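Quick heads-up: it's one chain on its own, the form predicted alone, in C-alpha cells.
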Amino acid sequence: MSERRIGFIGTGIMGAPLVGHLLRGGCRVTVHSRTRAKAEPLLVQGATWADTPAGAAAEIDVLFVMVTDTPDVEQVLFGENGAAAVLPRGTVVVDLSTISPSGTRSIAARLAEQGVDFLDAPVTGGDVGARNATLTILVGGRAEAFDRVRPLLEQLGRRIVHVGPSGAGQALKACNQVLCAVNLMGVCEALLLARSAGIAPEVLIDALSAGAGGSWALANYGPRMAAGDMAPGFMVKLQQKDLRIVQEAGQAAGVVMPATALAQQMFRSVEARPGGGELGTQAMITAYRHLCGNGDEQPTRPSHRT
C-alpha cells in the first residue's frame, strides 16, 4: 500500500503535514493547492506538483481532499478541470474536509456511477494531531473501501473508525464539532472565575486537566488563552461553518442544541472585530473578556503554526 500512487488536494495548516506522513511512509504524491507556495515545502520533500485538481487526479490509486466547505469539494472535483473527469475506475477518494452529510451522499452518488468510491472521513485533533500523526478519522462509505486504504490513514492518524455508510463519518464529526463549541465555552469561564478568585490560569490547568473537569481543550487551548496566544489551530471562521453545519444537521432532524446556539454566538463575536475570523477558536475568550468588561487585553497574534 504504501508504494501507490497518491494525489491530495489542499496543501493547508491540516493537509500539509498529512502529505509529509504519506512521503515519509514511502508513497509517490502529486499535490494541488490554490496557492503553490503552500504546497513547496513538500515539494522538497519528493512531491509532486499539478496545476489543477485533474492533474494532481491522472494515474492515481487514491485521491485525498481536504478543503475547506461542501462548494469546494464539489469544486474540486467537478468544476473546470475538476479531478472528477480523469479518475481511473476503482479509484477511491478519500474526503478528510469537514462537510454536510447530505452533501457528501451526493457526492458519493455521482462518483458510484463512474466506478469510484467516495470516503467522508473528516478528521479531529488539530493542527497538533495533523503534525503528529495522532488524529481521530472517522470514516464513512463501503467497508470494501475503507479496508483498501485503511493502511494509508493509519500514516494519518492514530484511532481510525469506520463508522457506517457514506454520511456517517461527516455526521459524526458534527457530534465532535458540537462537544469541541460547548467545552470551550467551559474553558472561558472556569479561567475567568479562577482569575477573579486569585487564582493563577496555570494553576487550574495543572490541577484541574486530569480531573473530572479536564478536556481536550482545557489541556491544549487553556495554555494559549493564558498566554494570549490566538494563533489558528483551527480557525474561528471555520469552526463556524462546521457549526452552520451541525445546526442544519440538528434542524433537519428536529434536535434543540441551544448550548451550540450560543457558542455560534460567541465566535459570532470574535468574528466582529477585525481579522477575528483568522484567529484560532481559543480567541472566543477575547468575547468573554470583552462582556467582563476586559476588552482593554489585546491578545497576541503569532503568526500561523507550522
Ligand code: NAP
Second form
Amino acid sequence: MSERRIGFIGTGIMGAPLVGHLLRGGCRVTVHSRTRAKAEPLLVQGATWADTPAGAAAEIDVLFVMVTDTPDVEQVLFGENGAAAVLPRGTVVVDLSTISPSGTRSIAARLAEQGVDFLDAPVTGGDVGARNATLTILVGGRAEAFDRVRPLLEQLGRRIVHVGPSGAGQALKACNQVLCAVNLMGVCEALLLARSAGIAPEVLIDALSAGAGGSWALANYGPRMAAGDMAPGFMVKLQQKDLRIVQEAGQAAGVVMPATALAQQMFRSVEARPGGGELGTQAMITAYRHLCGNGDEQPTRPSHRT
Ligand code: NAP
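The structure above corresponds to the form predicted alone; please provide the structure of the form predicted in complex with the ligand.
To see the whole picture, the full complex is given below, headed by that same chain.
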C-alpha cells in the first residue's frame, strides 16, 4: 500500500505504543505532542519530531490524532500552527481520540471543504490493547477513506469495524463507555463482597473470569485493584470526559441512564481527592472502600456468625 508517510499527534499512554507499531510496520512517522519528553523514546525507534501540529502534517498521506478531548482535536487541526492549513486534498485524518459525535461531524464538514477526509476512529481495549495491537477500532466516515486506511488500522488493532457515517464511531464508543463504567461498579462490589466473605480477590478473578460474570474489567482491572496498583491505564478524568459525552448524547436523545450517572458519581468521589483524576479507573474501588467506612483499607466483614 502507498500510505506509508504518517503524521501522528499525541504520544501519551495510547498514542506512543501505536506509533511504535507503525514504525515496526515500515511506516515513516513524524510525531508531535504537547510534551516532547513523552515522544523521546519514539525518536530513538526512528520517528521524526515536529515542533508543531503543522510540522507533523507536512508531506504525509495519513494523519493520526490521539489527543484528549474535542477542543484538543480542534486545536491541533485548526489552532495556531494547526495541521489543517497544510493538509493537501486527498489526505485522510484518522482521529483515534474519544471526542463528541457532534463535534466530530463539525470537524469532518470543515475538512471536507478542503477535500480532506476525517474519520472518527475511537478505540477500545485499554493501554494493554494499545501495547499489544489488539484494540477494537470503531470507525465513522466515508467508506472509501476507510478502505484506504484499513491496512494501517490493522497494524494497530485486532477488530476494525466501519460503523457508519461521520460520528458513528464516536456514538458507538459512547455506548462502550457506558458498558465499561457500569461493569466496573460490578467488579468493585463483587471484590468487596468476596473479601468480606474471606475470599481473596485472586480466587474470585481466577474462578469467575471464564464464567457468565467475567469481563474485560474483571480480568484487567481486578488484579490491579487487588494489588493496590492505581496507576493509569485509563485516567479517571478521561473516563469522566467520556461519561460527559455519554450523558450529553443521552440527554439530547431522551435516553435515561441512571446506572451511568451513578458511575459518574463514584468517579467524582475519586476525583475529589488530590491527584484522583490522574489515577486509573480501577481507583473506583477506593471510593467504594470509603463508602464502606474503611478508608484505604480493604473492608472487613461484620461477622455473619452474629
Ligand atoms: P494521555 O496519556 O493524556 O495522552 C494524550 C496525549 O495527547 C498527551 O501526550 C497530551 O499531551 C497530548 N495532547 C493533548 N492535547 C494536546 C494538544 N492540544 N496538542 C498537542 N498534544 C496534545 O491520554 P491517553 O490515555 O493516551 O488517551 C488518549 C485518548 O484516547 C483520549 O481521548 C482517551 O479518552 C482515549 N482512550 C484512552 C484509553 C486508555 O485506556 N488510556 C482507551 C481508549 C481510549 P501532554 O502529555 O502534554 O498531556
